[in-house]
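One chain follows as structure tokens, the form predicted alone.
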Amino acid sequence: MILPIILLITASLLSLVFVYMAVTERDLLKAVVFSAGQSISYAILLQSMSTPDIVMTYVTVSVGLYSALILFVISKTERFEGGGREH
């Protein structure tokens, strides 16, 4: 009984960390990776709530299609926010 609660708390905190890192990151490729990590954390939360059909759809769309689309858009623009290079 305590294991699902620990899993929920851990995945929630991990998703908050990934969201913060994605929002504050200036390298857009790293931000996409952090966003995918946040999506995986949400998928763990949904799985621990016993919603496997929603998890399958969420992982396919949020981790797969969304990340691929954003990476395609980044390839057409600048990699770093603001157009400058970070050293």
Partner chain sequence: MNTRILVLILLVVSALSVSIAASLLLDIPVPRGLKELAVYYVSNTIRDTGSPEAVAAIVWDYRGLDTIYETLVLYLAIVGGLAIFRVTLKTITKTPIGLTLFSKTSTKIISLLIATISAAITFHGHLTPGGGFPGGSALAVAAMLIIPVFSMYALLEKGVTSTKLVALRGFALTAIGLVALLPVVRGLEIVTNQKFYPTQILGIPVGGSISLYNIFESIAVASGFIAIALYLSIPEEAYKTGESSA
Contents of the next structure:
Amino acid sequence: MILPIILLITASLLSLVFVYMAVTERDLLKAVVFSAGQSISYAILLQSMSTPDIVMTYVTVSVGLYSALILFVISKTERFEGGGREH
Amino acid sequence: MIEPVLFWIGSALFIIGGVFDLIAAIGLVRFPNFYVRLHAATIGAIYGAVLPLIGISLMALGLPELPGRYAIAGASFVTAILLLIVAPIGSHVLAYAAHKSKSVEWNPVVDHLAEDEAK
Amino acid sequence: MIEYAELVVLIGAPLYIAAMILYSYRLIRGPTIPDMVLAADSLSYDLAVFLMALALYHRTSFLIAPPIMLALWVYLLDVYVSKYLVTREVGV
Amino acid sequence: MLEELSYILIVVVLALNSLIAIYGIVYRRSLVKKLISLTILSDTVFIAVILAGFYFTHPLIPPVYEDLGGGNIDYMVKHASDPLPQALVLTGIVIGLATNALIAFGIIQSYRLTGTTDAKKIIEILSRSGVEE
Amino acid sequence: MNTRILVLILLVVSALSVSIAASLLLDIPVPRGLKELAVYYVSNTIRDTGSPEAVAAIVWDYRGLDTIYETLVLYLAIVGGLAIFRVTLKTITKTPIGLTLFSKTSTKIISLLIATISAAITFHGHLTPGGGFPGGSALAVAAMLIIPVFSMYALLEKGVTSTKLVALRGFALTAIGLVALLPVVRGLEIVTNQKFYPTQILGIPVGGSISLYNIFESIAVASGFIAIALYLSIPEEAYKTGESSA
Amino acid sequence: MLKYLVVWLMVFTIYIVFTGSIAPLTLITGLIVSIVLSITTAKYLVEDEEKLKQPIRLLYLVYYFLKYITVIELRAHMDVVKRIITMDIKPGIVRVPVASVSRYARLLVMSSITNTPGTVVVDEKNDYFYVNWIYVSTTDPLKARESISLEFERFASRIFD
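Having displayed the form predicted alone, please output the structure of the form predicted together with its partner chain.
Every component of the complex follows; first up is the chain already shown.
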């Protein structure tokens, strides 16, 4: 039982860091990558709770499709919070 | 009788893969810029992921009392093969994009690609 | 025999978890976007191995499909970020 | 001891995560950032629902039998994870993606009309052109 | 920048210290067993539904009606999104750019492998974890890899247009509805599984209606998301130059 | 005709290996899936059908895979691990000429170069690979080719050209 517990502790702390970085980041492209990292750490949590159905759907949707969707939106609007496409 | 041999070879690969993965992570932290970090990431992908996946596949084959051992072995092997196809393309595409968009600053000894593009 | 498998996974676990934390450090620090995506790549390849080992630890064959997904979908992230950096418009 | 620590830590972290995500939804001005925060909030809620069915045991296996023969029901009841929250979350994830895609379409369309994704500027532009808030 | 890192460290430290203190000082009981409702589902899933996978059994049998309504919500959300973008794809012609040649060659192989794996997940959805939702979204990813690497025009040339995809989606949804409604003709309830559909055909476990639902749901999810991706990948110039036919 | 068969066999093998069972359900659905996928995708995947008639190429591929994953990779890994510890780096991008013709041969050469730690292919233009090298020992294209890609190319032209 020790291994899932260690994984739960590490992954939950990692997810806290990623969520904070994603929400406070001004560069939206970096925020997308942070939110992918948050999804990866949530996927660890789910896998150590033994819910493979959810992990499969969640990883596909959250790492793959959400990142693609938000990148589409950024490429059509603006990259930085508060305007601007370039540096 | 082959099963213990398979199991121990697999465990050795798994542990060795872990060591290489850790070294790759240290390299990713220590190296100064993106183009050098790419090489550390390659270690993490090949000996840090493909090798231990093959190791897990062998371990599963060497455990007769494990339910569904062929499924575990097959899926790890397929994952290893897929990583072997996917990992180089990922690095290549990222390096191409970084060079095209000039988003990374570095001091190369020589940069033939930038010279040829400037022509 | 299966107890030995558990032991091997437990011995290997600190290595993979330490690597995971270092990769996350690079993902958070990474000065440029290619750095961060590279770290996310390595992180998910590392986890693909480790989550697969979790199937051995829990003695079940039903935990095997998620790692393959994790390894593949990060490739999607790579491709989309690179395409955005190169052309600004993803679909063309 | 460690079990209690991990359980409490997850609850605390999930609470903090949802607070940060709500901060992002309410106080951040970029619509895209609001969308990202919304996805994070929904993910956090899904994890919380799954956590409601989680318990400590070893080995913890998915609620799936090896074959149709029935298998060892006692072993499954002692070691299987809770299937009900999983079934609820499974549909929730996909529907969340569809509704977020709808929001994304809306953001792009409003950028085409107003030229910005800043929520305050959008309100200014709309009030200047005579449209009530 | 520095205050941001400081706040982050403060957050992590406070979360850790609060939980360590709580676990030491307070006597909080952690769950150590399955809940009673879950015990029922886990122990009766094969007898009630003919599926050894409890999650698929709940999704498509115990609470099948919920899932069908949720699929309808999914369909409406996608149709609503497409209704905001009113543009016909035929009017846009442009030379595709794509990514490097290597990524083109290997993406062909990778997409084929992803499609294979997603089919494996879908068809074994009533026996192993997986099913319609993961399989369908995996299939969508296979097509979404093609869009940046080959550009959307490559898909359009091969005849994959969003009109066709929405039609395919409608077909899949109709099929789901039919599978749910068919037991009514023999006087059974709507969304009946085992009394109407066979659990085994020639000794092969098919899980009654669950495998049918899985297949159609996978088609519906995949075609819906590919349609969204196709609409999103129309370049902005198509709107600015007035090529759209609203 | 042969190309459909080869793609069918590939998809079917992957399907069976991934599910890890030979139950009747797996065999039947695998047959359906592989037939559908091979009919729809074979024309995009296979360029030259003649090469498929020489199974010796497949043997070369297996031999190459085994040699690559053990001997060549080990040497390169040890080199880069040493550099991680000593930080002795001299990065740069060098030109490397390629002789392989077909797309798959080039893909194999490129994957081999990139999967070897220390070298990453950045771009390809006019029969030149542009390789990002961790320690540039020579800037001369022909000498660089000798130490980077010559061995891969020999195998690649045997397998795919």
